[in-house]
Amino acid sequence: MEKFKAFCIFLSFLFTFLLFMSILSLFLVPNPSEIISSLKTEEMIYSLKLSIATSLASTVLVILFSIPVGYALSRHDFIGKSIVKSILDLPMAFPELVLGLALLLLFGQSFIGKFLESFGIKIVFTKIGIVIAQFFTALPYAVRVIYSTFEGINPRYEFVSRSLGYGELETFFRISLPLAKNGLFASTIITFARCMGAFGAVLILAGGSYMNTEILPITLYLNISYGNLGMAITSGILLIIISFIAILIFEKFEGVNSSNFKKVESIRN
């Protein structure tokens, strides 16, 4: 039993170890004057500005999509429940460059981009599409983390407020949101994360066009394919960067959100 221990152990530290030297290569490999001229490029700043307005833009979106969608799935039955949960984890399960063709064909072939182009609005290999890409890449990541939010959630405090009078969506408003914060918050992280490193649907939707949709996956795919390590290297690090200053926000509010929680039980028992 000790010797299972101390393997399971050391494969931990092993692929830990892999993996940290993995990501501390992209710092140490390239020389650092080319990162910093690679900053400076105007494809560079393009990328960034581009990467960070939509990945805002997707992230509003999903949350505000995701709360309703999670809270019904995690308060009411309904017929095709189970369906509907199953469908929204489906783009968890395969690659997004199959969730990029099926939005392409959606929004590209069928009547609903038919319908949205009469009305002057492309989705197809413009930056909106970057948007919907990211927003149904990260959606099931949203809705997965507030359903598991709510479920979480002690029903008892809303049955409370209904029988002191308060309707459903004031009940939703005024107790269940705010005792789901905590949730909220993390799945707004990694919403914003997830749509920054959206790579295969934003290729096959909104297309990899040089200063135009391109973001900063899709810099590192088009300068990797150029053979320009560099500026490949930088669009990498800066997605590494932005990925831990997201993690480090997640952990140190949970940190704080977890110990206030801690006080209140104790105050409570």
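On a predicted model such as this, the values are computed, not experimentally measured, just so you know. If you superpose the two forms and keep the largest set of C-alpha atoms that fall within 1.5 Å, you have the rigid core. Positions refer to the first chain, counted from 1. First, how it differs from the form predicted in complex with the partner chain.
Fitting the two forms on the rigid core leaves the C-alpha of L14 displaced by at least 2 angstroms between the two forms.
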Contents of the next structure:
Amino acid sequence: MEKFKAFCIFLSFLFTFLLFMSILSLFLVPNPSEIISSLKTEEMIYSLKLSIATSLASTVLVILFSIPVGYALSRHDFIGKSIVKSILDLPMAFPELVLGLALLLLFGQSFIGKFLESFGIKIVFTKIGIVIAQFFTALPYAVRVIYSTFEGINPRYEFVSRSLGYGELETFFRISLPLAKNGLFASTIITFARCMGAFGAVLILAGGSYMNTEILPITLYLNISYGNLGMAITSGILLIIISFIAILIFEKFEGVNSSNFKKVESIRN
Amino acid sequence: MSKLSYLEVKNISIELGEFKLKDINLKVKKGDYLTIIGPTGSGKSILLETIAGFYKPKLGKIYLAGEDITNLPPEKRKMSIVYQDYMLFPHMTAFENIAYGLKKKIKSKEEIEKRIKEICEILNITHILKRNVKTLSGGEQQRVALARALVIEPEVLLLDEPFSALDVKTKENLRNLVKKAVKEYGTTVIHITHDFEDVWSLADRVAVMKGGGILQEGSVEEIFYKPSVNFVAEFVGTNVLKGEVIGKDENGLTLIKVGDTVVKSVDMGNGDVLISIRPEDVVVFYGEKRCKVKNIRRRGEVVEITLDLGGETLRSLLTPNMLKTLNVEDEVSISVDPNSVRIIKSLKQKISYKN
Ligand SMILES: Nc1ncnc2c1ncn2[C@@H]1O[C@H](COP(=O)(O)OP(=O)(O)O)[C@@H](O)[C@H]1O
Ligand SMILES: [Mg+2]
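Switch from the form predicted on its own, shown above, to the form predicted in complex with the partner chain and output its structure.
To see the whole picture, the full complex is given below, headed by that same chain.
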């Protein structure tokens, strides 16, 4: 028993050490001047800007969409609820590339794609495609967090509000949303981080073309394939810094004792 | 509609997951105070929340002042609810909580403040109005919740075990405040409780629930002295004993022989009867020895002793200092106020007393 315990602890340390070293090497391997010059390239600036813009857009969409979905799943029983829940969870288990392929077929080949195109909305190989891909990648996570947030709020708060004369919608905005504040905040941060890091689905649906649908993970990928290590590492560093800032904001606003962080953690792991 | 049924629940059935409320009927008069008692899980809360409109019944109707409100949403029913765990909105101060429902009803700021002042004086919470509700004690939180529910002057006030989380002293205090406030506003109340003190001191009527149905509904007197089924008797703790009427004393009180003891009752009867005696109405003393102490058990503040009256078992509640000298197997005498000995049923024919 004792030996097994020692072995498990050893493994945890070994893994943590390797992870830490790999992150560290990202910052240590390249020489700083190369990173500075990579940062200043037109491509990097374009990619950073596009990443932030598309991620912000998809985060807003995801949150606007997952609030009613999470609320409905938590509060109401309806026919097909369990099917809706499983399908919403699917993309978490899906390889992102397959999700991208599925989206490509949906928006490229099916009537939905043709329908949108008739309004002049092109999704495949466009910036809208990036947002769509990020949306579908991040949505399940946001729905999960928001769902469990509403699950944690006693519906009797809403009952009391209703009995005091407030309708369904007023109660939602005056009581349910304010009580869900922490969870909504957590899911916003998580969503943004997921959107920034989305790669496979974006690559397939939006094409990953140079200085057009190029976001940071795509920059990393393109430059690795050209053997341009400096550019690749720089985009990697940018991605890490952005995740770090997200986590910091998250912890600052969440406080130490919030349970939402655990929820998010358990979902991510 | 007559005053007889201001709120009427008619044949209500509802299914929630595994649980069913079956064919519930209730009538509450205007200004009446109805308590609902019954074991945990019997569907008391679901019934209350169905009356409030949070759940839609599968069958049946609910009427308020003659109007069919079965399909009315909760916000249109003019009922307010208070829960055991207060349910104060944590993102609002005490004042904002109380003002919440009022703001919807009246626009004038002065009027709102005036009404809040009134109710807060009755409930004695004027000094805590600016506080964050999370910093209030349980008793204070529950007074704020009561104020929030009462200030909109609801047609019906629904209370779901409102005092259960509070200590004995606070409970007593809140009971008196509720009594005062309800009287002041003339509110009709439905109050779920598992504390018989609430029933004694507040209720006009009592309903006993079990397994999703109402077993008995009646005045406090009827429920505690004339329980219609064994379960109710057991639940409310009333002694139900077999006796035989053996005549009348010089004051016209009925003499009833129970085992080897004779008790007096204000009720009329003859032959074999079933009588009920509340355990707290039994006085035990050393006298002509007629019954034997079978068991002594502490139950919180009181002691329950079980007496053998010669075939019939009688439970009695005493305060601990009354029985410093009492031991199991002692022989004692009992005396019961004739007003507390009630004849439930005549057993002239052989009626088996089972539900
Ligand atoms: N919304 C619901 N959906 C399904 N079952 C419920 C719901 N609310 C309560 N129940 C179940 O119904 C039963 C009665 O609940 P309740 O009315 O709360 O009992 P009580 O008499 O203790 O207040 C319980 O077994 C409870 O688990
Ligand atoms: Mg209950």
